[in-house]
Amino acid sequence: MVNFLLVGNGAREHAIAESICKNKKARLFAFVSANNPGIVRLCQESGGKAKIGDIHSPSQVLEFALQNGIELAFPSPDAVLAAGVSDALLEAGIPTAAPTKEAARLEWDKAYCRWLLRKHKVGGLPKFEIFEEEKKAHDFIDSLEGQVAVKPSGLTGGKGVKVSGYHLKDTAEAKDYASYLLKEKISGLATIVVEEKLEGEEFSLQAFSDGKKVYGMPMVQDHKRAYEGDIGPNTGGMGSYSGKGMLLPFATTKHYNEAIRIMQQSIDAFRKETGKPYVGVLYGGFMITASGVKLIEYNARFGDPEAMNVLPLLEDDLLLLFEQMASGKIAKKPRFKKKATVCKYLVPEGYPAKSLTDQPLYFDLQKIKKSKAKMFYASVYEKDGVIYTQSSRSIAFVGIADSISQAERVAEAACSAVSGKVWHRKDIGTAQLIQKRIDHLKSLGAI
């Protein structure tokens, strides 16, 4: 048996654990700030366990793991990262599969990882600066004639990103929200970056990195917008879609080597300026544009919703692939079935102004059965068999099937086996809603 630690307890780590639990030789321990019903039963069966933790406290998470004589361990989300567990585990001599503190700075400095990679001239970087000046700021944002992202440099949740047309109606708001955002430092960091606005359309683009080399997943996209129709505040992420095979709909593959091209850049660009390897997933934001593929930002871990549509895809054994990544070397690129797949969040009522929390939700289980969606629990508790849901997304379910049509069929099947006071975007992964994506692209000349 092998004692795995994952740090964590969203969906995306519900994800994680049910894929390590594939391997029958893995026992499962989880360090988390609520108990996700979903990891919570994983580690019963394997014969782990959970504990309800600080899990930003290196010395906490560290000392559940050496009283459980943890083997390998997997650090999750981003502020997590950025707190240095993966640190405090490595210099105990756990061997660890995710980022160190300052090899997941490429997330949670948005400016540093701008600064390395043009340093580094990794392909894929929009115009940019970086800027601690508000008048410098605002003179940028007139030389790009308001036409930009502002960006806070440190982790914001992915809800920190402004840009023209979306969230700035005019070049006085971006003025306005840089000035915002320099003097409150919302992110932590004292450095905003302000980028050219980048027309085209998003995917991201997960990766497996042994500290040599990366290794693409399927491209997924995600959507950030809470309405349908792409409208509304942004969201940790309302549902995401993955086509058959490696491609999106509107992808080619020359597109997919582009991003893995600056993905493999960047990791040399760290390896150059550190002397130190980046080990763990890596996943990109890029937008596929006029002039090629961009990078927009990383994450330095898996995304939330994207872990869940490619994880189950994967058909080799996860455990002894972050066994591989945290002894330096991957032995063959990973294999992912040719399915497709539509993720759809469940999501409290007022979500995600004023979430309605403590509600408690209803499962038809026999429907959800049928439907045969995989369910992942996200911000939720469990009291008396009955699950409630709190601040954040609550449930995902995920379709897998033939095509995406299929597979968004699957989804919604199961969202309907749920009641209580949640909702959902009906809109992701149906027809219309991917051919709007091909024909802005092609609108713009980019395929």
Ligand code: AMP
Given for the second form:
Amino acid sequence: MVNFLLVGNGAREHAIAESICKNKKARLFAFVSANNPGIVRLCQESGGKAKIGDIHSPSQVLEFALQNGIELAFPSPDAVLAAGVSDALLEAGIPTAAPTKEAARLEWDKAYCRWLLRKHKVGGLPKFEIFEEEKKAHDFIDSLEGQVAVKPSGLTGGKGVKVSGYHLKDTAEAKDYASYLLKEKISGLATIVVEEKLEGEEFSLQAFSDGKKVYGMPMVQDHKRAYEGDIGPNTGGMGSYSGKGMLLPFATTKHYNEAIRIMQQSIDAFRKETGKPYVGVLYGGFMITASGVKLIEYNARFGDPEAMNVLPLLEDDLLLLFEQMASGKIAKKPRFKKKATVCKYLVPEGYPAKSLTDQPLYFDLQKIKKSKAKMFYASVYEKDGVIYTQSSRSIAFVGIADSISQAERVAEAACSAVSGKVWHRKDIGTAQLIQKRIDHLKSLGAI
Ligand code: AMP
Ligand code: GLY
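Could the form predicted in complex with this ligand be shown next, to go alongside the form predicted alone?
All chains and molecules follow, beginning with the one already shown.
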């Protein structure tokens, strides 16, 4: 048996736990901030256990790991990595398949990431500058004629970036936002990044990195805006889809290979700069534009929801893959089933601004079973056998089929089998929305 530690408790972590437990040698231990019913069940079934604690405390996580003879660890969420949980585990000699705090800086410090990649001449960077001074930031915004993305450097749960035309009405608003960020330091870091506004279609590419080489997973497209038609406030992600094979319907192998090349150059740059390897999952947020594939940002972890699209398709053993990553050598290229996927999140009424919490959800289990969708628990809790909402996303359903449309129908059938004060985006994965993406790129001359 292998005592495996997972840190984190969202739907992404439920999907990771499920993949790990496909290996019957895995005994799952989870250190969580709330009891995800799916993760708790997998811990019990595999002979491990879950414990609630402060997942951002390296010492608490380490104590739990040492008490349970952990042999391999996977701290999952961004803030956990930024808090140095991997470092504490590694220092205690526990093999860990996730980045150290220094490596995760590619995510938690956008200014550092952009600086590093520019220094090492990594491709795909938009025009950008890093600022600590208001006047210089304003001048740069003027030089880009107000068509900018303004970003705090540190972690803000995906809610700190503002872009002209979406959240920033004009140059004056862009400058005001830059001034506000420099003054308030909402992300905890002093710097901001201002960059040219890119036009195109975004995709997520996740890869396994053993420090020497990155191995890509299927491309996924997430939907960050709350409401149908991509309007409304930004969210953690309302749902996502992937095409049959490694590509999205609007992307080519050339786009895929270009993104992989950028990611490979990036982990090489990190190694050259620090002398240390980037080990763990690397997630690139990219945009296909008229001037090629551009890098928007890195995450030092799986995406949520994107993990749920790709992990059920992984044909290889995730436990073994994590072991190999932690030891610095992935033996062979991971393979994925050639299926399309659609993931839809049910979220509480009022999400994201004012979620209705503590609402019971009722599941038509027969209908869910019949739909063949996979179900992952997110921000919910179980009391006396009933599932209740918390403030974040509640439940994710993933349809897996031969086409995106079929997978969409599977996810939709499962969503309609849950009643309670939750809602979801019905347009994710529909032919109409995908056509809109293709038409958008065509209109830009990008494809
Ligand atoms: P980030 O946290 O850097 O991924 O930014 C959040 C979101 O802001 C991205 O997913 C994009 O939708 C948008 N965004 C970030 N940078 C840019 C940019 N340079 N041009 C256009 N949109 C951007
Ligand atoms: N889906 C976006 C993220 O995980 O950051």
